[in-house]
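Okay, so here's just one chain, in structure tokens, the form predicted on its own.
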Amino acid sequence: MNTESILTFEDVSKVYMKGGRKIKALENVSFSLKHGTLNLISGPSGAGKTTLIYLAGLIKEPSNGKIMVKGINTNNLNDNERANLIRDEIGFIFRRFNLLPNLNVLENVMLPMIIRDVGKAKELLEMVGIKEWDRFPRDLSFEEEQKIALARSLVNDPSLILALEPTGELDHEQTTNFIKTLHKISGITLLMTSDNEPLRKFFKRTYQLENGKLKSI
């Protein structure tokens, strides 16, 4: 069994300046995600969940502390190295699905592909339950859009999937179906945020984030 740590935070803090005041979005956050695990961070709006995902995805840099992706200290990367690590190792799913309206389902999924592979894109769509590849975003339900966003996040075989409130636009049944789909995907390491506490039962490990501080539940 692969027990490699895919993502590690070591005493990570993030401070913003607002109106001349320091705002602590995250304070001394530490955790480690193992390969092939589904992990949930819950907490109220404003707790720091978005900041944490942006840091994990290397979109933002910490004010203090260390972030490791597959053993690589990301604090030491230049811009090109950081961009390559994001491209090669990290997939993203957001609450708003960010599908391009002028591209059909298949084209949206293939958009971030490093190596163009139509067959692989179709296989991923079938895996998440989407069989009509020539439709456009305007013809899709919220649930279908999120499944397509999930397929798109997997096209480059990332080590880590980061999902920021991905079920926020879904009802209870659609949310349950989406989580069940995640469980069917072999070997993914997922870090997902949600303020929907009943989702905890679906995850290997859960955390609570409040006022920038993280604790394991």
Ligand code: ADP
The other form holds:
Amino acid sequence: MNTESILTFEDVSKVYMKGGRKIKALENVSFSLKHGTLNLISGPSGAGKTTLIYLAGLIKEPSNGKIMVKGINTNNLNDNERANLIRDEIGFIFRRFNLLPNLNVLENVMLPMIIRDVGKAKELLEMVGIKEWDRFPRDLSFEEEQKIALARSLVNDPSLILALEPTGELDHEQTTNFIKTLHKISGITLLMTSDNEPLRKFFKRTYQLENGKLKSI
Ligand code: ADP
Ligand code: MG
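Form predicted on its own done, so how does the form predicted together with the ligand look?
Next comes the full complex, this chain leading.
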């Protein structure tokens, strides 16, 4: 068992059935993420990015292959064990609709906390550069929204952050600011997808996904 690896895919495939036809969304995908690294998966629409993040987040199950989170083989977990592993080890950021509109910024960050810790929520908001905690999502820019989603993804000290196209609604400058914020958070292990290939230069490790096949770059 490699204790250094936070997330490992071993020969993972995912097949969907659609109208009696098989669609191979992922084909024999293997990779391993080291603790404390920022990793990017780029690839065009339809490449399998969303499927890969859903599998990594234990939201969907692979058709074949093995997925390990912190050395735990996730294939053999029951629903309870799976839910606990997600809660304890994984934080999510999506492209849009990360925040609940009728909760303010602070309340949104505190949402996944099991023990409500205002001090920690404020600390995380400060870390991502948000100072006014009583603002509501309708008054935020997309960039601010995604920074708050990032703060919230960190509240339970997860081992792994999965970010599905988090910069999809951001312009060039906002994207750069968001990625700079990611770099400021020490010890974070992140797997992010994007169809924006120039983002590669900001990442320690980059992969290209095409037609369900993953290439390391
Ligand atoms: P991406 O996020 O890179 O656009 P997806 O993972 O969404 O890629 O999709 C990969 C392939 O799997 C595409 O061909 C898509 O049409 C197909 N697909 C995704 N989800 C489903 C589903 N629930 N049922 C059938 N086909 C799907
Ligand atoms: Mg997608």
